[in-house]
Each structure stands twice: as structure tokens, then as C-alpha cells.
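Below, in C-alpha cells: the form predicted in complex with the partner chain, a single chain.
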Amino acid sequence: MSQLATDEPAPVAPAGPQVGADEWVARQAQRREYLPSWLGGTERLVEKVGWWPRLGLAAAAGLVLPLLHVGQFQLQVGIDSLVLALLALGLNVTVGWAGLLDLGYVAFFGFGAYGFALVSSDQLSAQGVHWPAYFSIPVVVVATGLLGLLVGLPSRRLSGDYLAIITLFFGEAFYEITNTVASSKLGGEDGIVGIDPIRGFGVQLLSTEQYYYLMVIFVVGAMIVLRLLEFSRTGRSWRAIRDDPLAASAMTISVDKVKLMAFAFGAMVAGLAGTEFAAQQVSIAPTDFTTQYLIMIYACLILGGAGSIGGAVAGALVLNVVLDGILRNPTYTGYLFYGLIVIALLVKLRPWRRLALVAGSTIVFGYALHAIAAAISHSWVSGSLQSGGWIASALRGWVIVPASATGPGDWGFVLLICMLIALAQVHGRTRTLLLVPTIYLAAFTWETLLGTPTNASITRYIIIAVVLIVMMIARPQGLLGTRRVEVPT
């Protein structure tokens, strides 16, 4: 960078940025990379701090957290989030760096968990196998890496879509093997119970707090290792084959070997996460390692930004804390929900006149709809709002809540999702127009659906799916990733 200032460009290029010149293109690209408005400002501020100090701060924050009077539930959410973060880190190697779509990734997690469980429980024989953790964890991690090599073998001849399907089948095969085919050895549907805690050198990890610290250490350790790898010979070759495998092979990179290494590294990280998961959960079952969980991991990585170490971790923490920690409590959820809508509108809608127009028309639209519904049947509007406090008084009178809320609420929710996806596509006046019914529908859905906790897990999955769809369209680089360019070949 320092040479830039001293070396004035060649005589043909006039000073200062100009259209078509590298300088201009680069600056333009940089401008677009930041988040809008004040979010972008924060991003720039964070970028001023180097990567390693930032990791140090994050790690310190993670370690201090349990001292701040948090309960067991919050700690457990923290552990789950960190397991996800570790998984997203591993997935980032295969998907984010090497560009290999591995849809059987969750099986590596499962393999690690089952591997650890088998050598740390009474599953294999009556008196059981109980290896100490300092032995079993490395063995299981290496074994998972070898499995990764094996699964990666087809990647030598297949790429992109075919690889995705092969690995998806592999994930499915893992589920079937643990669930039915080898049920006598692996416990079938019930899985393996009574797994030892992590122990060795006379120490046993028993409390949630201890596991939380262990996970922080694992995640930070994995981040350090991967960061050192990213800008090394291996890391560069991974990113090279993602951008252009053919050119990479012409530039002396042994594409097959590099792909296999990416698979193995990703698998090893997943295996590590699996061992810790098994030890902390005490019992594991095939249903812990389904496609649903795989998609959750993908959503974390995509949300945070594929290709970015910090992104993978941040995505996992944000998504899981929001879905698991906050969405459990209706009051918090309400504030979060409406807060997000308001913030999104504040950030996105300019000028203020338009914002006022949208807000006003939403309420007018609401009153009109409410009046029509009430005229047709009283039962359509006789339900009670789910929100309490000042939110309820603000919404009463213009948000319809039917007496039997579940059915309409569900349909409203699905419709809302569809409208959000559509909203991500249209621009200008259409978007402003579409905003009015969307906001109204959001409020309607919220007020009718919130009281039906039976469907919480389903709505949660739907939110994950939407994160994937909308992120790919609106911000494919994720929250912290860098924008990527692909030249179609």
C-alpha cells in the first residue's frame, strides 16, 4: 500500500479516479460492500481494529459472560450457539473457501458424536469402553477427518451440483445407518445413552459452566488455526479452486488433493464439535443429526458470510441466540420483532416523508380492513392481541385478530414470508406500495400466531429457510463476508 503513494501511475493515466480505471472500480466495489447507513459506519469502525485484537476482545467477552449472573438456561443457549459456531467454522472450509457444496456435513458432526459416545459409554460391551478424553477426542477427530477424505473422494470427479447430491445422500445414509440398518450396535432410534463427561488427568467436566468455557476455548482455538491456515499455501489453494478449478490446475495446484483436504479439515472441525456435543448431552440419537440441523448450520454460515471466519461465528451466535434465547420469551420477542421492523424501516426508507406515508397508510389500511372484517362477522375480530403493554394499546382497533387464531395465523405467517421474499426483489414505488400490506400482515401474524407455542419449532425452521433465501438474493456475502464476483464461464 505504501508504494502506491510514491509511484504515480503511468503517463497515459491521468491523475484521480476515472470511469473504467482500476482505481474507480475498486472504490466503487468498496463503497457497496458496507452495510447501509450507521451500520456501515460501525462496520468501518470495527475494521480499523485488526483481526487478532478483535478475536482477543471477542474471546475475552465470551469468557467474562458467565460472571455476569447468567442462569443455566442462558449458558446452555451459549453452549448450543458455540457448537453451531464451531460447525459453521468447519463448513466454512469446505463451502466458504473451497466452494464445495457439502450437504452431508451434519453426518461428520454425527460421526464425531457417535464415535465419542462409543468409546465413552457401555454401548460396545457390558463393561463398556471408557477412554480418557485426551485420547478419545484426537482419535475421533482424526477418524472423522479420514471419513471426510472418503466422502470427498467423489469430489475428484464431480463438482458443484453432483457433489451436493452425493453428499446429501451420504448424510441420509448416515441417518439410516444409525437409525435402522445398524440399530443393534448403535442403539437405533434411542441412540446411545449414558455417555461419559469429558474427563482425563483426574478431572471431570460436569457443570454447564465448565462446558461453556471448554466450548469458548474450542471455538477460539479453531478460529486461530483456521486463520493461520487461510493465508497459507493450503488456504490460498482452497480459494483458488473455488474461483476457478481449471485455472488452478494450470497453475500447478493439484485440485483433487486440495479438495480432499478441504473435506477432511471441515470434517475434523465437525468431529470435534460432535465429541463435545456428545459429552455434554450425555445421550445422543439419530434425530440430533438430521437435515434440519444441517440447514441450520448453513443458515448460520450464510447469514454471517461464507468465506469469513468471523462471519461464520457471528452468524451462528446471532441466529441461535435470537431463535433459541430470545424467541422463547414472548415479551422480549415482541419488542425484538417490532423493534426490527422499525429499525429496518428507519434504515431503509428515505426520505422521512415516505416513511411517514408508509406508516400512515399502514394504519389507515388496517382500520379499513378491520372495519370490513367486523362488518362481515364479529368473530373475525373478536380475538385478543397477544402483545401486552404499550404495544397492545398501539395496535388495538386496527389489527385484526380472529377468535380462532391458529389457522389464519399460520396462513398469515406463510403469506408474510412469501411477501418478504417478494419484497426483496421489487424496487422503487412498487416496494413502497407492497410495504403497506406487508407491515400490516406482519403485525397481524404476530398478534395471532404468537400464542401458539406448539408451532414454535416449525416457525423457527421457516425463519431459517427464509434467512437462506433472502440472504442469497439481498446480501449473498452475509453480514461480515466480502462481496464475491464470479465470471460465468
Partner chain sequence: MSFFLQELVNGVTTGALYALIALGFSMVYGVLKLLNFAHGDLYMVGGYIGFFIIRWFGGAAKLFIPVPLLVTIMFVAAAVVVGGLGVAMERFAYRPLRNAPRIAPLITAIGISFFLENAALLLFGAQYRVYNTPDFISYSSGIQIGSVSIDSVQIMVLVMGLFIMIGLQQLINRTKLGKQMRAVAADREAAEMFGINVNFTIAAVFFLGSALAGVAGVMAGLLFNTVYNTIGFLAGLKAFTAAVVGGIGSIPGAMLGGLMIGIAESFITGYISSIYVDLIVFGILIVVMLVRPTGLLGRAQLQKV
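May I ask for the structure of the form predicted alone now, the form predicted in complex with the partner chain having been displayed?
Excluded here are partners and other molecules; the one chain stands alone.
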């Protein structure tokens, strides 16, 4: 009997649903899709660390940055990146969790900034309103949340394109109100100046380092609150109405109420970002809250991964650091432009002999074309390269840069777009042959048009747009987002 008892198999947990257990959450790992090879192993290793320890490490890294004796410009880029991260966190509630396409979100950011500017400056001192920051910030954040409720009321039964149109109208209406309608109190095009710095309880923030630390605290605090909210009943309700509002309603979830809560929470986070932005900038204007900035916030969410708290922050940091910290330097911009071309060729061209053929043919093609142009007229190759560093040394004698490059650069840009469209339509050997002049034409357009100081600001956004398009194609879930796949049962 003892031998029989020893040979009995160990009890096996039942495969069906467990009493008191959330089977959907328990089987989340089975629905997760990881990257191939060692990248997937790295993802699993990072997940084992846990969300809270990762947040602690990220917060510590953020607090250490000023101790590295970086310059004031770098710290200002850090503040701007953290403001963008806070806005992306709020948008993640509305879009990433609740699935509500809010195109007026930037108006909540502006409302928070203008609200703080009105009550914490001399703008309303004649009416006896001039509050300290420790009082005005909570009041403005709550007021922004109430504004989110008001915006959500007429749009709670809308979705998709209809909701986008209504919220876009709200965003444009806010810009017009601040710019023209209420110009007597809001300053019109000039905005509001002389805004108080954040002070209270014997502390006054004046330096860039102090505001940087405050933004780190704001972002980490928002991440903690949103993480607790994500797995609450409300957070699960948001994701339920995002995936299937009809099924959520059938399961007794109040869809309208949950939508209003998403609008309010997202607006409150945006309002908090607006108060810090106004205090640190000391002045605000309607041009700070345009549709262009809204696109930036959405780009952060797309890049990082909609529905992911860490992804929203990572997307904002990467996007703004690249945009303001790297792409403002023409040399670094050239490195990124040509680096993207090289990476695309390395990833897409197979087998390797095809890559070698394209690279070699492009080099020979460029030198031959440059020699022909120089023989015809020296003015065709006497222009200055826009790239610097070792890239300029490598391109000299290879890419044609005319003395007057404005006209040729414009025509080259149009021809480049046509070549890219043609590349998307052909395959096989024809595509391989077209790659050679297309790569050369891209270098020509960069050195004559896109890389010039006149077009630097536009080029920065073009590069970011290309990166986002590639990201959406290669990894639709973003940097830290999760691609959910269903496992047949």
C-alpha cells in the first residue's frame, strides 16, 4: 500500500475556470506575442522584474540626470519631454484605455495653463484673485476635470469619426476663444505674461533644475495613480467599452458613465500638465496649444504604445529628445537621415549579395554622375554640402550639389516622391534596379533641400513622420505596447 501510495501521480490543477480566479487575467501570458529570437527573451526577462521595480529604476534615473552636470538646454528639453509625457499619460486614458478618439485634448492642456495663469498672476488682481500655487493647482485640475465632463456630455453617445469631429470642434473653439473672443482677459495673440512661479509653504521654484525635479515627481505620481486605476473596476470597464461597448453594456457596465469618467480623468492629467507648463514658462500664448502640438501628443502614444503607461512615457521621452535634442543639430540630423537609409537596407535587402550589389552600384552610380556633371559645368557641383562630420567627407565628390540648389532641390524632392511610389508598385529585379537612383536621389534632395537651415524645422517633422510610419508597419503595438492574440480553446 505504501508503494502504491508513493506511485500515485501528483494532483493536477483543473484546466477549467477556477472559483474566485479571473481566467482572462490568468491566461494573459498565453495571448501575449513576443519578438523573435533573443529579443523575445529580453522582453520576458524585463517582465520578470515587475512593473513597480521598473518604475523605481526609471524614477531614480530621472532624478540622477541633473547630478550629471548637464547644461540648462538639456534640462529644458527634459522638462518639455516630461510635460509631453504627462499629456500622453492623460491621452492614454481617453484613447488607449477607453478607445475614445479625442481630437480636442490639447484644449484641456490649454485650459489648465490659462486657468493657472489667470488665478496666479496679476491678470485678475483687480477682482481680488491672486492665489498661491498650492491652492490654484488643485482648483484648476478639478475645474479641468469638470470641463472634461461637460465636453463628454454631448459626445457620450458618439464614437469613431463623429466623436473625433465634435472634439476637434472643441479644440478649435478653444483656440479661437483664447486668441480673439476673450482677448481682453486672456491677452489675445500675446497671451498672458508675468505668471507666478510655483511657490508655497516657504518654498519657491525658480531654477530649471527645480522645475525638472517637480516634473519628475508629477509624472511618477501620475503613473502610480494610473497604474492603480488600470486594474480597478473602472480601468477594466474602460477597456471593456473599448473592445466591445455592446457586450460591456450587456454585462451591466454603464457605458455613458464610464465614457464621462474617461474624459474627466484624461482632462485632469492634461490640466495638471498645463499648470506646470504655465508656471515654468512664465508666459503663455494661444500658439502653445495648437493642433500641431496635439499631433505630437498622439505621436507619443503611437510610438510608445496605446494602452501602456510605460509606453506613453517612453514614447514622449524618445520623440521629444530626438526632435529637440538631436534633430536641432544639422550634423546629428544628417547622421539620423542616412542612418535610417542604411538600417532600412540592412533589414529589407536579402540575400546579402543583393545588398552588396545595391550598395556597390549606388557608389559607382554616384561617382560617375558627379564626374559627368563636373565635366559639363563646374557650377553644377560647386555647392556646399549640408551634412557635416565624416558624412560630408564621404559624400564629397559623390553627390551633386549645384551652386544654386533651390530649384534643383525642389524638382529632386518631387522626383523622389515619384520614385518612392514606383518602388512600392514594382517587385523583383525592377525594384532592385530602381533602388540605386532612388537612394542617390534621396541624398541629393537632402543636401540641396531638406537638410538646409531654411527647411530644418519642416525636415525634423518629416523624419519623425517616417519613423512613426515605419513603427506602425513593423510594430503596430508601439515600443512597449502589447499585441494581444487570441489562443483557440
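Superpose the two forms; the largest set of C-alphas matching within 1.5 Å is the rigid core. Residue numbers count along the first chain shown, from 1. Quick caveat, the model's predicted, so the values are computed rather than measured.
Asks: Verify the C-alpha shift of L149 between these two forms: is it 2 Å or more after superposing the core?
Replies: Shift of 2 Å or more: no.
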